[in-house]
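The chain below stands alone and is given in structure tokens; this is the form predicted on its own.
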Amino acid sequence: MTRYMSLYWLFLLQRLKALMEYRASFILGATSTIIWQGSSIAAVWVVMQNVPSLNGWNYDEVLMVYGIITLAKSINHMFADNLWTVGRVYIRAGGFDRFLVRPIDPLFHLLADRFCQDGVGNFIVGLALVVKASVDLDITWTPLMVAMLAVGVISGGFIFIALNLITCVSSFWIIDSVPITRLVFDNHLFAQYPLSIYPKAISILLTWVIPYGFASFYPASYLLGREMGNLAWVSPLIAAFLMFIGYRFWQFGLKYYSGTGS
């Protein structure tokens, strides 16, 4: 574990040096995400101006949900964005084969190969939303609540990573796994709002099948003192289980990967 942490730090430093060669591009990449998120938040504001309460949730409470899932998504965006491109960029062009001839785990190498600066913008937006919602709702933070925020965000990040990993494995057979990954990933848009506003079937789907609710609704419910909030402590178990499944899927796909040929 120590070896891989040291290696990742070296990969990250090299990536940051490369990004800093084009500082304008780095800044534009981070700020473009902030602008895009701003348009999405504006849409939430418009909705809440016309419907001040969504099944008992006000605007600032919805922002808390939105902020937490944005923080969780930023972890995936910064550290695991390569899962989106494994087929298009690496397998199709033959670059994936180099991961197989080096003395480190291929999945680790894939993830460490690219740090995505766009995720920094997501992190800034998510943190700003949580802070704003906390101030407007007059939340008094306790050590346990801070711990829950950290647990929810980190677990949520791994839930995003695991679901993307599970779906990206299809690239070993169909090359371009983006449509399949997006089919699952886009369900997180529902989890930007409280799950209690949806029909029960959707709530169950986003809790136990595609569990993005553990990256947003349940941690937010705990911080807001709402019913079902204690379920947020299950988030690490959900994340660990999905990561285990995702890694086993990855190993299965890797076993049957035959290369690009010549």
Second form
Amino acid sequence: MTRYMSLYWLFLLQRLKALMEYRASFILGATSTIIWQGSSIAAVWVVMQNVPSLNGWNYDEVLMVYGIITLAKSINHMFADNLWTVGRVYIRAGGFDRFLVRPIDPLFHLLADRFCQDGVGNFIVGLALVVKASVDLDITWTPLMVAMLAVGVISGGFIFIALNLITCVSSFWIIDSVPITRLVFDNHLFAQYPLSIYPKAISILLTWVIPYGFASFYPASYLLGREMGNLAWVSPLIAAFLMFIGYRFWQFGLKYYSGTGS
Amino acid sequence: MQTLQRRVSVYGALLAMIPKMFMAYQLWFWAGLVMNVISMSILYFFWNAVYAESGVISGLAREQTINYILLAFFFMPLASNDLVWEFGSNLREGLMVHHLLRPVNFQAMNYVQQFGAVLTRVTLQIPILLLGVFLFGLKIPTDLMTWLAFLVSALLGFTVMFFFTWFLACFTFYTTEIWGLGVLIEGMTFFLSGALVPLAMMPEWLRGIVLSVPFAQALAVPIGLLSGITPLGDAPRLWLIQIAWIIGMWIISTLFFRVAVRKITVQGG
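Could you switch over to the form predicted in complex with the partner chain, since the one displayed so far is the form predicted on its own?
Everything in the complex follows now, all chains and molecules, and the chain you saw is the first one.
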């Protein structure tokens, strides 16, 4: 474990050195996500100037939900973005074989190979939204609530990673796994808003099947003292379960991997 | 025997590649449909929740707003073009000079190409329109005059955005930074075109800002006519405004291009 942690640190340093060579692109990468998120948030702001609440959630409460999922997503974006490109970039070009001959876990190598700077923008946006919402809502933070925020965001991040891991394994058979990953990943867009605005079927889907709700709605409900908030304590279990499935499935896929011959 | 076995496995692998290649495109098609259904569901349920407590917002009823938003979602390709990326790849590969030397007007050539791209994109989106009709009760207008007013306004709006993006793309001659500029324009288009919120719901000052930049001309104006939010009688006035935008944008983009083209920094190739 310590070996892997120090290895990750070395990978990260190398990556940062490379990124700093192109400083302008680094900053643009991080700000591009801020611009996109800014557009969506501006739209929510405009709408909520006109109505007092979204199904009983006021503007700042909606921002809390949006902020928490953006933070969780940023963890996936910064540290596991290579799950998107494993098929297109590594397997198709044959670069993946490099990971298999090294004396470290191939999955670890894949993830450590590229820290994605664009995710920093999401982290900043998410943090700013949570801070803004909690100041305007006058939330008094107890240690338990701080713990819940951390648990929610980190478990949420692992839920994102695990779902991308499970779907990216398909690249061992079909090379380009991006459409399959997108199919599942895009469902997180539902969870940017309180799940209570959707029909029952969708909120069940986002809770028990593609559980992005645990990366947003449930932790936010806990922090805002709403019903169902206590369900948020389940999120680490869900994240651990999905990671377990994901890793086993990854190993299963790896056994079938035969390269593309390039 | 062994060579035969080897051959079977080699040719077998080659054979197996073909369905994979076909499937890749099929997968993208179906994944694209599902992704669009997800986006439309979110828009639909979000706006339903917005209207849960009030029947009319800024003069717009629930059905009107949802119809506007879904139509704007479908016609989103109208508001964007690939000029920045086009300029970028021309610069990167040193093709700009070739294009300028051709006995064809460079700007006119690009206009036709971008127009073709938008037409193709909108056509490929038709399954999404049908899903909108069946799943979310999207109402497609049947009145011929409405469509005519929309088509004229859409063409004018596309032209406004073409010249405006042309103007912005000239900055790549100085900065050689393409990706950042492209993403910046896309992100701004998302909000300023009126794709996410009808302009009527914006506070006065914000609407002033949005209407002082060209993005809304390409989406909010034509979709306003198509969805019936804007009365048809307003169409001629709106067309004139769009034509004024075109003239203004055409002048500044042509002037800027003339100055900027001397600055071309070719990145190689």
